[in-house]
Amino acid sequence: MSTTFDVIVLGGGPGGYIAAERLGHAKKNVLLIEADALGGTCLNVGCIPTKALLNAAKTYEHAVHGAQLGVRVDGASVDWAELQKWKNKTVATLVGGVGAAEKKAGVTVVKGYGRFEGPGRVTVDGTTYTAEHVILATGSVPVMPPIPGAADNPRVLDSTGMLSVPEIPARLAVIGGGVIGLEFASLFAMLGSEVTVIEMLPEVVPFMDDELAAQLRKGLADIDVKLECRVTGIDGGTVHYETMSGTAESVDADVVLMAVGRRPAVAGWGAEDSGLEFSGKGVVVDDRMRTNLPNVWAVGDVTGRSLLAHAAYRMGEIAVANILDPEAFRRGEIMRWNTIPWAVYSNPEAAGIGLTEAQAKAKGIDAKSVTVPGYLSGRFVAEAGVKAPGAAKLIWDGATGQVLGIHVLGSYASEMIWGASVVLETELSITDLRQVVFPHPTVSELIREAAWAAQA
């Protein structure tokens, strides 16, 4: 096999494999290097396996609570081993799909730990590969804070370990009320675990709009959320924490999930000695995904700009566009960091894009907002009832009417937020949004209801 390529991609997660695939389709000679399975964290131990388990948990919950809709299921139970098989089968199928897509695109895949030796050079197991361009896509790793009693404690797991616990824990303590923490908390609460979430900040999911974050927390059925509590130590399965008033408290658990976030993987692959510029977040890139080194690009979690798989996809596409055409940025092929949607696959779901009300006001914008409840959607009421947690909130510029942020809580939030992305990408105003026809009955109509409420 030749060791000379047009582009080397180091890392086969969402940003890396989509970049390799796009370049392959553009007839570039591409090498993709991955130490583990293709698909990275998202496909193997993140987005996909958690969604497989969450959907199974929701199916069980619907069976258990279907009586209020007139559906009675006697003897509903959970077979954790079968759930694991479903999860593993799902992951294996999709990993195989990524491999097939790379092959179809003509991408050469090398399995092994790649070491970045500088612009145009990457070594794997003693073999040096060269290319005109290198795309760095080494991803991220879970953060394990130095909490006394956490290290080498068999009851303390990170998100990867939590996916494969041998049985559903009767009692689960989750340290961290962010996206990962709330998704696992919702998953195991639906499966019957007694769940406690311990969050150090005043509210869960700190990047969310304050108003909807509070509604999300209140809607987390059967989950005990403790805010403004600092974990001071872990003794076996007992998590000790201190409240804001300084009171020492504790919670006993069979399993403790450490879910305080992830950090860019910037060590162990040569970055330290390469001359790459780092910030406190990760590898520094510009809006074209260029690093400070010539023809060296970085995409995905390793940049620390957004640790979301769909953001990594777009970063990969931006890097590819600018590799193929140095003038691509003039056609708008740049990262628009303010239009990356996010979703929390908790129960209830939440999703959003753009500025929160507090962020808009902090920028000095004459920000206006409106929030409408979920029960204004006929489909929402038909499926969840009037009391179920749900809402849509719009933030706009009072001077221009331009929509600055859209935030949604409740069923289908993760599926409807893409439409909000279009609104922000095209810089629509509240008036423009009112003229968009939404299908009826859909939960998405809440966004339109909010637009009309904004004019009232």
Ligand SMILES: Cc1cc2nc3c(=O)[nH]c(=O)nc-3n(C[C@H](O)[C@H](O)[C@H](O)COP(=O)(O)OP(=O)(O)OC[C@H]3O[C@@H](n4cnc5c(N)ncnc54)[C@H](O)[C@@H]3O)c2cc1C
The other form holds:
Amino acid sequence: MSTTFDVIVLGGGPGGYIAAERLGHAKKNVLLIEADALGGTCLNVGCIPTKALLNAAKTYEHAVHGAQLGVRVDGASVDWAELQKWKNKTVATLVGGVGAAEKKAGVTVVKGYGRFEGPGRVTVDGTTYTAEHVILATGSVPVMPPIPGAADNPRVLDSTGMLSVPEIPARLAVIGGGVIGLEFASLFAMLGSEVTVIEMLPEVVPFMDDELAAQLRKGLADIDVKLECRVTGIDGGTVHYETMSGTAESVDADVVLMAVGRRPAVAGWGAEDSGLEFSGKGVVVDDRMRTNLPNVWAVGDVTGRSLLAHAAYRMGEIAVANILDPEAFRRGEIMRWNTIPWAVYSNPEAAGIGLTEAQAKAKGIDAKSVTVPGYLSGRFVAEAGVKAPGAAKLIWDGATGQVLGIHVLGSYASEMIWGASVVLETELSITDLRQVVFPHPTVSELIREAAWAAQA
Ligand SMILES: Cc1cc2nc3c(=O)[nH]c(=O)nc-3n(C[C@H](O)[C@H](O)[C@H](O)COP(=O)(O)OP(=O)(O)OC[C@H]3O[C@@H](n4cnc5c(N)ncnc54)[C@H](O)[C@@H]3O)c2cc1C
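Alongside the form predicted alone that was just displayed, please also present the structure of the form predicted in complex with the ligand.
Below, the chain from earlier opens the complete complex, with every other chain and molecule after it.
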């Protein structure tokens, strides 16, 4: 096999594999190096396995709570081993799909841990590969804070361990009320675990608009959320924490999930010795995904700019566009960091894009906002009832009318938010949004309702 390529991609997660595939289709000679399994965190231990389990849990929940709709399921039960099989089968199918897609695109895949030696050079198992361009896409790793009693405690798991826990824990304590923490909390609460979430900050999901984050928290059925509580130590399955007023409290759990966040994987693969500009926050990139080194690009979680798979995809595409055509940025092929949507697949779901009300005001914008409840959507009421948690909030610039943020809480939030991405990408105003026809009955009509409520 030749060791000379047009482009070497280090890391086969969403950022790396999409870049390699797109370059392959553009007839570039590409090498993709992956130490573990293609698909990275997202496919193997992130987005996909969590959603496979969450959907199974929701199916169970529908069976248990179907009686209010007139559907009675006697003896509904969960077989955790079967759920695991479904999750593993789903992951295997999709990982196989990535392998097939790379092959179709003519990408050479090498399995092994790559070491970046500097511009144009990466070594794997003693072989040095060279290329005109290198794309760094090594992802991120879970943060394990130095909480006394956490290290080497078999009851303390990170998200990867939690996905394959041998049985559904009767009592689960989750340290961290961010996206990953709430998704696992919802999953296991739906499956019958007694769940406690301990969060240090005043509200869950810190980047979310305060108003909707508070509604989300209140809607997290059967989950005990402790805010402004700092974990001080873990003793077996007992999590000790201190409340805001300094009171020491504790919760007993069979399993403790450490979900305090992830950090860019910048150590171990050569960043330190290559002159690459990086910090604990990630590899420094511009909006074309260029690093400080010539023809060296970085995409995805390793940049620390957005730790989301779809952001990694887009960063990969931006790097590719600018590799293929150095003038691509003139056509708008740059990362627009303010138009990356996010979704939390908790129960209820939440999703959003753009500025929160507080962020808009902090920027000195004459920001206006309106929030409408979920029950204004006929479909929402027909499927969930008037009392279910749901809302849509719009934030716009009072001076220009331009929509700055769209935030949604409730069923289908993750599926409808792409429409909000179009609104922000194309810089629509609240008046433009009112003229868009939405299908009826859909939950997404809440966004339209909010636009009209803004005028009222
Ligand atoms: C539990 C969980 C749930 C998540 N859910 C969602 C979700 O619903 N939606 C969403 O958008 N995001 C989600 N994420 C985040 C998402 O997984 C990441 O944003 C995404 O995987 C980042 O892609 P990436 O390509 O940057 O890195 P990664 O997916 O982390 O891939 C990096 C790859 O590089 C490889 N690698 C690292 N160093 C080397 C080396 N030196 N040599 C060779 N290979 C190397 C690694 O083995 C890995 O496969 C979730 C994450 C977790 C943990």
